[in-house]
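Take a look at this one chain, the form predicted on its own, written out in C-alpha cells.
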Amino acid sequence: MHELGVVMEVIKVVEQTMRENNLTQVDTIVLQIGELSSMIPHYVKDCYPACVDGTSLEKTKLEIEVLSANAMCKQCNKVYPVVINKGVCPHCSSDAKELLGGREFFIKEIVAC
C-alpha cells in the first residue's frame, strides 16, 4: 500500500506550509484524486488517521474530491469520461484518444481554523 508513503508526505507538506505561513491549527485538507491516478482514494482515507496520530494535525479533517479522467477522441475530437466507456468513445466507437485528465494529485486545499 503505497497510499501510506504518500500521506505521509502530504502531512510533511502540509506542516511546512503551517510553519510558513504561522499556522497552529488545521481544520480540513483537502486533495483531489484522478480516477486513473496510482492512488486509492479509500486507502488514502483509511491510513490517514495512523499518518496524523500524535502530529498538529491529529485532529484535522480530510476530505477527497475525485476527479474524472476525461480524454478527446482522435477521431471524432469530442471530449468523454474514459472510466464509464472503458476507453472506448461513445460517439464514434475509437479508442484513439488523447488523456486530458485523471491521473492528478494534488492538494486542493487547507483550510485553517
Second form
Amino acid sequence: MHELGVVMEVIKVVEQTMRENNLTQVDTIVLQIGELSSMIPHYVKDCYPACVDGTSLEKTKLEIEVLSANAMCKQCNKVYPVVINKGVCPHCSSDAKELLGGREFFIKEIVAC
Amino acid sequence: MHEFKVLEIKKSIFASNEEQADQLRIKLKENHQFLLNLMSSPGSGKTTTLKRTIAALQDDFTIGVMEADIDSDVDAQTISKTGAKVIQLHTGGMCHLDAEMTAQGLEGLEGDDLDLIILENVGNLVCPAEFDTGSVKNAMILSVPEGDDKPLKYPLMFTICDVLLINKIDVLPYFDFDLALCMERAKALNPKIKVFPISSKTGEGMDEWVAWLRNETNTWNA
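Starting from the form predicted on its own above, please write out the structure of the form predicted in complex with its partner chain.
All chains and molecules follow, beginning with the one already shown.
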C-alpha cells in the first residue's frame, strides 16, 4: 500500500498552501495521476479518508484525473499511447520508445476559500 | 456562504520527494558521509551480506546501518552484534522509504561521526525503486533461488541500481539459474550496472563488492 505515504504528502502540501494563502476551508482537491505512475487511483481514493481523518481537510472531497501515457517511437518518430498498445508502436511494431509522460503525480488544484 | 475559488497548485508530489532527496545528498556531501541504499526481495540474504560487508570494512570506516522494516527489529538486533551503529526504522505498513523518512532515520541515528551509512530498505523489488531515498548509490541483491528472469519482471529496480549483487552462488548447481543470461538481461536494461556474483555464506566474490564500496565511499567522502 504505497499510496498511503504519498497521500499523506498531498495533505501536507495542501495544508501548507492553506497557510500560505490564508485559506480556511478546502472544498475539493484535484489530483492528476499518470497511467504509469505506480499510483492506483482506486487505492488513492481508498486511503484518502484515513489520511484526512482528524485534519482540517476532513470534509474535503477528492477528485482524480488520469493522465494517459504517451511515448514517441524511436524507430518511426510517431507518438502513441503506451498502455493500450502494450508498449509496442502500432505503426512500425518497434518497442524502442521515449516516454513523453504518464509517470506524473500532481496536485493540479484545490477549490478553497 | 463562503465563496470558493480554484487555486492552481500544479505541484508534483514525486518532485517534492526528489527535491528532498537532492537536499539530503548535498548534506551528506558536506558531512563527508556516504549513503548506500540496499534493496532486494525478502529472503535474498541482505542482512547476511551486510554482516560480511561490515566485517570487511569496519577497519576502514565508521559504519552505521538503518534497518527499514514494516515492523519487528529482528534484523537490527543481528546487525547490532557487528559493532556497527544501528537504528530500526518502522515504516508502519508502508512498502518503501522516501527521502523524508530516510532523513529522519539519519537524524535518529545521531551519527555525525559515521563515514558509511547503509540503508537496508524494505524487502520489495517494486516500490522502493520508485522513490529516491537521497542515497549516493543504489545497490540491489538478487539471489539464485529467486530465478534469472527477475530483470524481466522488475525492470525499474534493475534500471535504477548502480550495483547488482547476485547472491547465493554457492547453490547454483541446484537451481536452473543461468548466471550469464541474468547478467545479460540486467545489462540490457542498464548498461552501466555493475554485477558482482557473491555468496554471503561462503564469502566468495565478496572482495570485489567490498572493494567497489570502499572506493565509492572514499571518492564521495574525499
